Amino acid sequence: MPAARNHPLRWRGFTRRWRTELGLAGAFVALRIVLGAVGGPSLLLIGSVAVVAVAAFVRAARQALLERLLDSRRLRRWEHNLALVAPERTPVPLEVEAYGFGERGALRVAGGATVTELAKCSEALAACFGAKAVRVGRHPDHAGVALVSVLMSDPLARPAPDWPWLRRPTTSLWEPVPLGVSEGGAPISISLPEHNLLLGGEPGAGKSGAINLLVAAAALDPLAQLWLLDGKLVELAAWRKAAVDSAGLDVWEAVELLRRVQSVMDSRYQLLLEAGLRKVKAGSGLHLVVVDELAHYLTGPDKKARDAFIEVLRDLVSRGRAAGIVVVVATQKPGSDVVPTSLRDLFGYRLAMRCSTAAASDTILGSGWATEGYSAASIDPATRGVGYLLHESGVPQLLRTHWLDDDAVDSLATRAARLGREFEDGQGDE
């Protein structure tokens, strides 16, 4: 049966709802009827601007008291919950706060307390709070302060905005690549020059629109060069005519690749001593060296070609930052035979995406993560592209990185090729 529309019930929580804006427009009629008859018109203007600013006054007092009940209200919830998840050594908060996704605040970890050890309380805090997930990580100036962020919903269930070079008609590897954005929305950015990036996940994560974003940011730039090994195929195949060279499935050319880019590295490593250098200066042209599939060119038959691969690969990835060789190597097996850890710890930047299990997340990211909440066998499988980064200095962020579909990536090859051949002319012409 369909509500009555005048319903008197409705035109009570109508009323309840705008009782003090119904009061004072009230009052200021009645104001102004009485101020017309008994001053005239100079005392019913000055009793008009009284009202209103008493009203705003009133209001805005109104709307200041209601916030500091809140905020009382949230602090008193947190204190309650972070008492239950740590009784013994209870955090004290020092600022808690609402905010687009949930609340966050910074708290004063107890004496002899660590930060680490509030982490491994996130799922509990969670439970507590009804949330999505809870998020702890150290304050970048205070090891006795924990940041922690309660999510009420997914701030990474949206994909992330364009890619900011999309439409740049060249870019810089030194410049910062854009990779994505942070749960917080803050764009996150990796610089190339003097590092490696180990990425893994498993298969439909999103390692190929990660790779898409740094070999774009390559191959549209002029002083660069990229070298393509693509154990799969055709995950790289629009970008060969951007390449300087690329190999397949053949795990022996993949090899004569490798020790090309060696012998550019040892040429390099030549001029800098000459020069009296340590590392090449900023601007100058850097080679970028994407593996994918890296499980395809270590698993194979053949011992002699497996061995011979991945010491050449450790190689570069070892000595190559000073020379201005890069390496982005991808996985979508994460395991001891796929990545040994004297391999893995090489990498100054390590993307693990979504994983199958918390063992696969720890040998991208390195082994201990898990344990202190950051995983990425915990990532929704629905939300492609999301992943940690982990750089060297800092800990994991999770983010969700940009993505380029193959109209998108068909575009940014044809135009990186024929700038390729632009570029050459007019170094011919010179």
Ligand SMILES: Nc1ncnc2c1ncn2[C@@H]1O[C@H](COP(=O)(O)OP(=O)(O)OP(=O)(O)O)[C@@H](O)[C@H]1O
Contents of the next structure:
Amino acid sequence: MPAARNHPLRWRGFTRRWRTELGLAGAFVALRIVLGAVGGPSLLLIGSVAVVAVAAFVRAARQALLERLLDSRRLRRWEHNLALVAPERTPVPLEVEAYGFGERGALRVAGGATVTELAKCSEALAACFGAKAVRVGRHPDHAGVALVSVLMSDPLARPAPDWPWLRRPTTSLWEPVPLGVSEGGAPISISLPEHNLLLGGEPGAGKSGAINLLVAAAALDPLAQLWLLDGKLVELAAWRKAAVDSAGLDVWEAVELLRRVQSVMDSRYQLLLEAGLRKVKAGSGLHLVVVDELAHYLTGPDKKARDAFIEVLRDLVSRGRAAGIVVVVATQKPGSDVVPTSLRDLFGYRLAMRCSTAAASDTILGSGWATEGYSAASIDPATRGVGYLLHESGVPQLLRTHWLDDDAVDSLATRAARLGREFEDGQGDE
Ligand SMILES: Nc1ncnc2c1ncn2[C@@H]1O[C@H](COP(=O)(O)OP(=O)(O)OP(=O)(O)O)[C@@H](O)[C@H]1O
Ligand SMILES: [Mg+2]
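Can you now output the form predicted in complex with the ligand? The one shown was the form predicted alone.
Full complex below, order starting with the chain above.
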């Protein structure tokens, strides 16, 4: 409406927003008139350039001053909060900066203190900062330097980008498989050879989503062989056409499948012995054995079947690595009845997705991590696919997995089923 467009309030808002620029333009025009009248065209030109230069300088200096003031205020706030949570042995901030999701800094821990000690104060620190969470990590090269992020918003609230291998015609399981992104946005991959992975988390946490990525990577590797145990019958159904063999709800059927893998493992060891090797050569075909959902196979009424299952699974997990057998197991019941410590400790990789309790999180990651601030019970239930990944060494790392929707799974599985496979162990469809 024209009347609204010319309303005096609109003009008042416009002049208030642009008052600095209008003032500068007015001063510039006035100066030009004065200089033009007093000193002629050359003085007018010099004067104009000088005015523009001074204006630019003042603006930059003001900006720099403002940033310095903000920096020193931020530093004072960090020092204050650190002194509150660690009054005896207060870490010293080396540098502190703002970034997309909050603030982060490198701190020198006090003499005699450790980064782990500081990590235990992360909840208290988050409360002092009024932040969503505080993450404390150790500098990769310096045990006395803590890398601390104060998160005002959740960087993992957004879904991870598309799986980087989505459009690859083929893959190799000897390459680290892209799994997701960290809180800092860095890509996170896992290297499957000589590793086994245990995943746990409450229903809907994103376990099958993570498993799909590993299964897709194996299915598209022309040398790899896929063995599927689908305790929920439909979770891995799309991949059956790309697998060597698969089992459903029947526990004895699952035991038979695992025994077949066991015999592949034994014959591989025989070949290694004859060749004087201690493990399979890099680049040779790997076997990926996936169990989704472990609780189904270990909580059924048939004790004999349960015992047989756990016995052969334990054997594959403990002896399979050197023979190129990789076992991935998921459970939505992370309790000691399903994942006894002796089994859990055989897994080099552990991924704890959202758990209902800190104890359940520790069942997957290992006891003690929750009290150090790494608890999957603190993951927001709304952000599915988020979990703590623990490698043999180091501290658990928070990540959000890539997600393959049904169409992506279907087209990857169809592509995988068409691959010409070159199996080495006389298994499969060739
Ligand atoms: N990485 C992810 N990004 C976005 N959404 C995800 C992600 N992972 C899972 N989801 C969402 O969460 C839902 C449940 O995921 P998923 O089936 O993997 O859970 P689950 O842990 O296997 O559950 P259950 O224990 O019942 O089998 C998915 O249908 C999807 O909508
Ligand atoms: Mg599932």
